[in-house]
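Quick heads-up: it's one chain on its own, the form predicted alone, in structure tokens.
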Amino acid sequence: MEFKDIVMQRYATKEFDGRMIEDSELYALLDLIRYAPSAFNLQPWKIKIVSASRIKQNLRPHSNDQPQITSCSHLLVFCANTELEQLVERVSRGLYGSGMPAEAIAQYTEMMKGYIRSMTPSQQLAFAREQVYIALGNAVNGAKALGIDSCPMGGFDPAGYAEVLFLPEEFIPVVLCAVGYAADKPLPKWRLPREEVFF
């Protein structure tokens, strides 16, 4: 499917019918957030995935009791990853295998580092909830062009999600995917026209 039919195609599935995903096909999707870009490389992101029905009973409540929370197969949580300083040490490791010179690698990770504490607990909280969004991104289209449907979602309570996921508190939960095979149909697809989007 070229990438066009893919963002013209996709839509925020209000239904699943129920049908799991098959383990290959959702570690191919895995795979494509996993790729997603983010400032730094630093992947300040961490994705928890619910399969089990108890818990996306569980979690419907905090969810203004959408349907797609226990009708997808998989609900893809994501979490900004709030451990910045930790994740710049991950990507200087990394680097050393890319070739790139160790004289390199150690400015630009003073560089990370000297960004990283500039900001104040809440704006490292914000930057990486701006990187969770990239990975979203990648979710959707990825899914699509895979031929699974999906629904982004962001209405949810946050700390009611923490709280039945039993999640560490540095991963805080920014926006949901509910992934799986839709049992409705697109509406017309609108969007601003060009004008009023690009000055």
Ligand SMILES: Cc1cc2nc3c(=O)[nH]c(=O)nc-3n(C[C@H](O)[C@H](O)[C@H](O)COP(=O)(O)O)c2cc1C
Second form
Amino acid sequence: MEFKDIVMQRYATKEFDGRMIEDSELYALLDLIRYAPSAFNLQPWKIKIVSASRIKQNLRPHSNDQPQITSCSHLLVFCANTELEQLVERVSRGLYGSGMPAEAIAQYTEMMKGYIRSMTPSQQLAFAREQVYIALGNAVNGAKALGIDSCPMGGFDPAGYAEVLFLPEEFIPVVLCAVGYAADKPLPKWRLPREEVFF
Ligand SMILES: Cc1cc2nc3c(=O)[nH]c(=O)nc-3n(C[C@H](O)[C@H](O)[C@H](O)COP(=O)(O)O)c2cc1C
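Since the structure above is the form predicted alone, I would like to see how the form predicted in complex with the named molecule looks, so please show that one next.
Below is the entire complex, every chain and molecule, led by the chain shown above.
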């Protein structure tokens, strides 16, 4: 599929038909998400994959009772990973073997640490949340590229999700992406005209 067709044909699916995505297809999608860009390549996201019906049923009341939660194949719960200093160390380790000289890695690591430490905890969370939405973009367009339908969803209660999913406190639920196979039809696409968007 051409990228233009992916963008124009993807839509926020309101009802899925309940069919499960094959593991091989799911892993292909997870890789497209995993390769999203992020500032400093910190990848400050953790994505909980929910496929069990019982857990989806328990999550639905915390999601404004939206039917996508239970009719989708997999529900991806995109969380911000607020352990940014640990991620700096992880990225730094990842750079060894990349061909980058050790001294340059050490300098880069200090620069990243300085940037992270210059932020308050709420700024760090905002920073991580911003990156999560980039991964979400890969998820919805990546899914369409693989013939999978999706719905990005912000209408849920993060505290309820943290409780049902026993999330560690450093992982903050930000946004959901329900994926599966559509049982509905898209509405005509409407967007602001070009001249109202670009100036
Ligand atoms: C961050 C975000 C949160 C959203 N939350 C919901 C939601 O909770 N429920 C829902 O049905 N759609 C949700 N949507 C889908 C939007 O309503 C939809 O993308 C928009 O109306 C444009 O339609 P389209 O995606 O079909 O082109 C969300 C989309 C985004 C990007």
